[in-house]
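Presented as structure tokens, the chain that follows is alone, the form predicted alone.
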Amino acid sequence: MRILTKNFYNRPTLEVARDLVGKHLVRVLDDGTRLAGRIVETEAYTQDDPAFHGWGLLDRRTGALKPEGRGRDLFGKPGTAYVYLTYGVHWLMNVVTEPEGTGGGVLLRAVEPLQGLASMYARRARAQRDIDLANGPGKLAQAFGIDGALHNTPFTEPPLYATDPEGEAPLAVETSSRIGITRGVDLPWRFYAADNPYVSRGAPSDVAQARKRRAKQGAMA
């Protein structure tokens, strides 16, 4: 399998997000254990997107970047791991996209485990089935041993990288609104393998917001 290079990520974020579906995520642990899985779900985020982790860091008038904030790393070298902690609990794995100086990133949301499952179960004690090991971004990071120590490291070489599984049939990819956001919910920037059971189970944000509106209207009726 060929490791995806910097050039793969040095492209428009939405293209990278779609093309990552079907690629393999590989993690080599300190003890040499190799974990691998098929990426089945991603989300795209760009500098013009209000849900972007680096939103507000770019001065639209001058093009200059504010010096503070981890989100600044999303404007760095394409093919770099961007790992951050959400709600003080879950690490999330992203990869930086676009040419350096342009903000962009792809969140890896779900993976179909293929290799090293025993090691994944050791970190995901609550998982009862293979399908529950990495069917969500926090679960994925935990199963693959991804944490803040890998932030701002190359995603193009061991211990963490993606490969092109040459010879495998491409997956059919569908789109939806992203999950768990409150801004930019109208953008269909979630990409996932059609009919794949390893995709996360959360409702797209536009659907979730519509349900809340209907519930509120029903309560007021």
Given for the second form:
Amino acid sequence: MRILTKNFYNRPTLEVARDLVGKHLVRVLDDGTRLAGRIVETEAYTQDDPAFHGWGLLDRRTGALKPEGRGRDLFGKPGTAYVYLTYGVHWLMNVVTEPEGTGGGVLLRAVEPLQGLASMYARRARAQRDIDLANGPGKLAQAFGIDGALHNTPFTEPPLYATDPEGEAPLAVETSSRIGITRGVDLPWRFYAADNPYVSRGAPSDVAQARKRRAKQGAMA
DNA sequence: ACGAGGATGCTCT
DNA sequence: GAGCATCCTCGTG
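And the form predicted in complex with the DNA, for comparison with the form predicted alone?
Below, the chain from earlier opens the complete complex, with every other chain and molecule after it.
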């Protein structure tokens, strides 16, 4: 099990997002407990993407980068954790991609738990089955004990990193539009393992918005 | 099965 | 004040 180093993340974001499917996520808790899981779902966010945090930090004409603002750290060193709170409730975990100075990140959306399940259940009080432990980005962070304390820390060494599970057969990867966003909804930048039950249950945003439009039409008729 | 709505804090307008 | 890269519960079919 080789730890994925900075070089792995210092590449185009879409490549990193696809290649992370099938890799293992490892988290070592403060008490030494080792948690691990197979990454089965990711999403890519790039600086040319209206859904990107800090879309607007980059001045397209001059190339100048605003020094402050949300998403600024996505322009930092590749292989760094970018952890933020959404809806005031849930922590979401990304890893920074692309060379320093170029914006990009990959959201970890779902993991198949492999090791440390008892510890995951302890934090995921509502989970009834292994499938419910980390089949969504907020659940994943909670199961693996990931919060804002890990923001801007290396994703290339303990206590948080990914490994290449040498010897495991590569997973078939499918794509769709991303989940839970309102901008950039048509970009097919979600990557997930085909026919894997640990993938999250959310509907891609293009599908969700089409369904909403149909419901509105039905209500008017 | 599915949809509506609430929780809750931070960023940006 | 609005809007979230979400999750959970509680209604109704």
